[in-house]
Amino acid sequence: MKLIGHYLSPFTRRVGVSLHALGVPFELQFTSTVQTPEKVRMHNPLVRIPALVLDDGEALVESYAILDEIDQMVGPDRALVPPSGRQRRRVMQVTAIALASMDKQQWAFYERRFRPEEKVHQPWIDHNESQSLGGLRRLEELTAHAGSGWVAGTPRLSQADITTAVVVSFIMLIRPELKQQLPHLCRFTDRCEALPAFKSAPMPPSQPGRPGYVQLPG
């Protein structure tokens, strides 16, 4: 299998970490919607990453659908989202909060990045940042309660943990000043980032001129 994208994209990275966590072999094919959009279009008409190209050539798109199919491949006993019941609901809800928190931070970040200075709308930035902080504070509460366990209360690593840690690592890249407000969440993220699955799919440096630099967005 080939994973199309790059690991500065949290959506691509959560798929990569999940594949490593499950021991599913794949090859990362570095592709960027900014730098190489036509290569992305070959696999996804939306020109979005990630895409996962299966061994038979079929391309799966959108990380939530890719991850669902990966869980189907490995079966319910190994799946990163429990198949049913309360634990499934908790994993799905924590994952949703993490993704929504990231989306809102991206909206706020892109307002300044892509609009001329005279057209930047600060109330829109404030609105999105407020929503994102609401989600991050909820994740802070959950990780504080979890202690040395997993964020959704599962007995082992789940998609809630992977997505939460990937999202927080990305947000801290663009909003490092938030670290002081979210100590438990950042410690949880550091613990996840030390796991082999995360180290095998590392987020690249984002500074221009450094190896692995990828221009945001991607």
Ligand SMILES: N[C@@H](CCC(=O)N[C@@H](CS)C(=O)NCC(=O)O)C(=O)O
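Everything quoted here is computed from the prediction, not taken from an experiment. Numbering follows the first chain given and starts at 1. So that the term is clear: the rigid core is the largest set of C-alpha atoms that superpose within 1.5 Å between two forms. First, how it differs from the form predicted together with the named molecule.
- Relative to the superposed rigid core, the position of the CA of Arg115 differs between these two forms by 2 Å or more.
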Contents of the next structure:
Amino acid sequence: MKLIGHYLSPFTRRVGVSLHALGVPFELQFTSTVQTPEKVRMHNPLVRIPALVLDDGEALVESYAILDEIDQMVGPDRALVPPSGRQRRRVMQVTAIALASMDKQQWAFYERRFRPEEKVHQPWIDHNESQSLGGLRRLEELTAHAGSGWVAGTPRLSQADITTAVVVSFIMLIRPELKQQLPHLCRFTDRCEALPAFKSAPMPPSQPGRPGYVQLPG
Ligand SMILES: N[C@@H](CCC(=O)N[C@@H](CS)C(=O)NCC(=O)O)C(=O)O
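Mind pulling up the form predicted together with the named molecule next to the form predicted on its own we just looked at?
Time for the whole complex; same chain goes first.
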């Protein structure tokens, strides 16, 4: 299998970490929507990363749908989202909050990244950032409550832990000033980042003196 994308993308990285956590073999094929859009389009008509190309050539898109298929591949006993009941609901909900926090941060980030300076609308950035912060504060409460356990209260690592930690690592790269407000969430993220599955799918380092600026290879 080939994972199309790169690990600065939290959506790609949560798939990479999940594959490593489950021991499913794959190859990361570095592809960027900005630098190599045609290579992305070959696998995803929306020209977004990630895509997962299966061994028979079929390409899957959208991280939630890719992760659902990976859970199907490994079966209900190993799946990162529990198959049913209260634990499934909690894992789905925590994952949804983490992912929505990322979506809103991305909307704010893209406003500055893709619009000419004179067309950037600061109130829209503020609106999205405050929605994202709402989600992050909820995750802060959940990780404070979880202590040394997992964020959704599961007995082992779940998709809620992977998505939360991957999202928080990315957000702290672009908004390091938030760290002070979210101490439990940052500690939880550090704990996850120390796990082999996270280390095997590392986020590219930020350039010194330019937080959030990462030179993509290729
Ligand atoms: N909902 C998508 C989001 C994917 C996404 O936004 N990926 C970003 C990179 S982090 C991307 O491809 N952006 C290019 C664009 O949307 O134009 C998923 O979960 O896979």
